[in-house]
Amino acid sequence: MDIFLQQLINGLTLGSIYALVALGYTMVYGILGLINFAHGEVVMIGALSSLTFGRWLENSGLPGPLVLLAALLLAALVCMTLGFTIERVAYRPLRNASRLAPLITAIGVSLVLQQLAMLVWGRSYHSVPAWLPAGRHEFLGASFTDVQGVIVAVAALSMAGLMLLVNRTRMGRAMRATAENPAIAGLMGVDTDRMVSLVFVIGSALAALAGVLVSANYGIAHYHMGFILGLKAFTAAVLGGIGNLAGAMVGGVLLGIIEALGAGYIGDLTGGVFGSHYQDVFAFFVLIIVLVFRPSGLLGEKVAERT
């Protein structure tokens, strides 16, 4: 029971990060019908740029949490600018092209961002300072750290704020109208190009937040960290129903829990043949199962109409 609860806590932490990244995938797909495979690299840029800003700010005398908050805000600005630029330069010219062209472009942008990050930050793994408290708390025989508590709380607040923005504001109505039918939304006075750019900007801000949280959780950051994380978040989006915001949240949390429980028990189930380092297998196994038996995901797929 202790192992089960511990893995559940670990899975909830991991799933919160997956959900934040999956929201970026699902927002873009819902409004453009495009899988933005460069989104994982935006997460990586957020993690590494926040580390750079944080190291600069350490000499200012600010306490660790404020250093992290300031670094996060600066990294979010970098990622929002990057997301806006990617949409304008790489995706907007291909808005009316066949679906294959934007997909290949997204993969190309992903590779370009990886190489640029390698040139700027190098190939090495970077250690992330412990800017957050390092306390540990016991709960029914399991334990969780302050960092894990912050990750779950910040992710939950961010997702709740996004849902309020999309469902309760005028801007959110315009975004939903664009996702429903861009042509008709444009006839009703909605600036659809602006809404598309806004989706990329918001998704990139969430990516920066996810990058900061995942690097704080594991204590490292490197130029290739966004690739597998992006694929897992894409799996989470598909699991919940890509294009569906609630589905991305549910899919992210479920995938994190499935992966953590699998990592905790795979050794016992296989007689020690496989260890916890095979946990990545579970994410892609889930992806295969969902695509075969329920391609629309748990909560259903939503995508913009194309006219």
Contents of the next structure:
Amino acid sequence: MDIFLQQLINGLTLGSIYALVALGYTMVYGILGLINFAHGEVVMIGALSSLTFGRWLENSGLPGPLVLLAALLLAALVCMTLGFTIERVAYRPLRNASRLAPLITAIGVSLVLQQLAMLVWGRSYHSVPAWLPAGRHEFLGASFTDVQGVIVAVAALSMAGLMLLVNRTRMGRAMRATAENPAIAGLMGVDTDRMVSLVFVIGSALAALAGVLVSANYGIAHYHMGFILGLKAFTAAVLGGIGNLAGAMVGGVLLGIIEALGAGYIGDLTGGVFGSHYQDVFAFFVLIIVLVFRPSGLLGEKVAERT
Amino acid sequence: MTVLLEAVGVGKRFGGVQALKDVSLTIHAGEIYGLIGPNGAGKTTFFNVLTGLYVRDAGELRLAGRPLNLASPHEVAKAGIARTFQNIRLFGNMTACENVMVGRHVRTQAGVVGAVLRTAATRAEEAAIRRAAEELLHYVGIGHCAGTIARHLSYGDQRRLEIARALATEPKLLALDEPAAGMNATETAALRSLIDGLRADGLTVLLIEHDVKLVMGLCDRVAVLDDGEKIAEDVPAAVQANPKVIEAYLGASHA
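Structure of the form predicted together with the partner chain (previous: the form predicted on its own):
Now the complete complex, all chains and molecules, led by this one.
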């Protein structure tokens, strides 16, 4: 089996999920200049609530993929409500505070959500039923599963949809205008508060999707899963250039591939001293490298501090 | 003549500085109304109060008889006031056409649902927005720049774009904050015919300007602010001869 190609496929799968989550970070940063550290927990709530909805729906006798789809839609509703509420309750009152205040609040929101999830879903790992077909396809000496195919396809489609929404519609234009200059966007009749809410709602829907996909990929979900995933997606957003939508997608996919290739080869390269369980190290290694050598990211422009 | 904008006793204070003191003025529909005064007289503060960027401390504003007690700028835009800025403020990373299309936001409706479902109504509205934006770009004379990123436009064209974007909101009152600032004589002449054309098309214009020749040649009536207070309001020739105005600009010994 071709390890390189295999890890590329695995990395693309993982990277698609990172990209979906990174979009949430980058959109919020673009419009508010805020790193929403609670975003990873929204992914976690998406995964766990879709699991709960899926288990209810299973008894209805629907076929697996439909159960998953319905569970996804319900989980997306939960997350969109959650994202809207987080912005309203935790961030909006701090809109004019110093930059540190909303950042600390974000960490606080993240902890609150984790603890709430622990109370609702308990501390144990939940296994996620395989609602998607478990087929495996050979491809040039490597193989990919149906689940992996679905993940990449769904992520690509939703990102294309987002780009269309942002670049080709009245709402998207108003969002970009608000991100560039909220005061002037307001004078053009854009309700900027609504645009901020909209960004949180869209980001949370993508987070729910990512949560469902990541738990389908690993077959497991737990209350703590959002933390590392969120940090890695944040890394992906920084890698691509935070605030830049295309950057978040490129950064996500790239980070997934770097991680997968790193995990695939680290054992051979270090003579077995480090194993593939060091996978997580690569993401943060990348974060440090980017912050040192190209803080504006791959596609980000050098921007002066906003005054 | 019908009154379009009526300001009664408007005041605005920043800490110890009284930036606007009991300013009252009336602008008639269809006229070009000039607002002049030395630097720091409060002209731009008046604009900011008028467009909802600052909250006034005292006084009343009425647009076409309706009180303007609006909490946020987007409601001011909806009421029918649009403005440009002394230091141009475009959406620099969007194209000229997109800048004007954002200006159509307040007069259009399509929401997220329509955008996701791509309904016929949404698509028709989007096409209408684009058409209106292109027409406005032609109207101000930069139709050929529709696809150019706004910050790549020349200075004069950026000013024109800002006017086109303001016009896109279908204002009753267009407020121009020093539109000729930094322009050469040719550009100023072109700007003058553009503003003349706006009046001919029935728009009411409130103009802040330092270029005295432009103000005197263009405006139907002129108000003079000094130190936050209105010291004169009349036709240009009378304002020019007013001793208080000469004193404000040149000092007491010249009056």
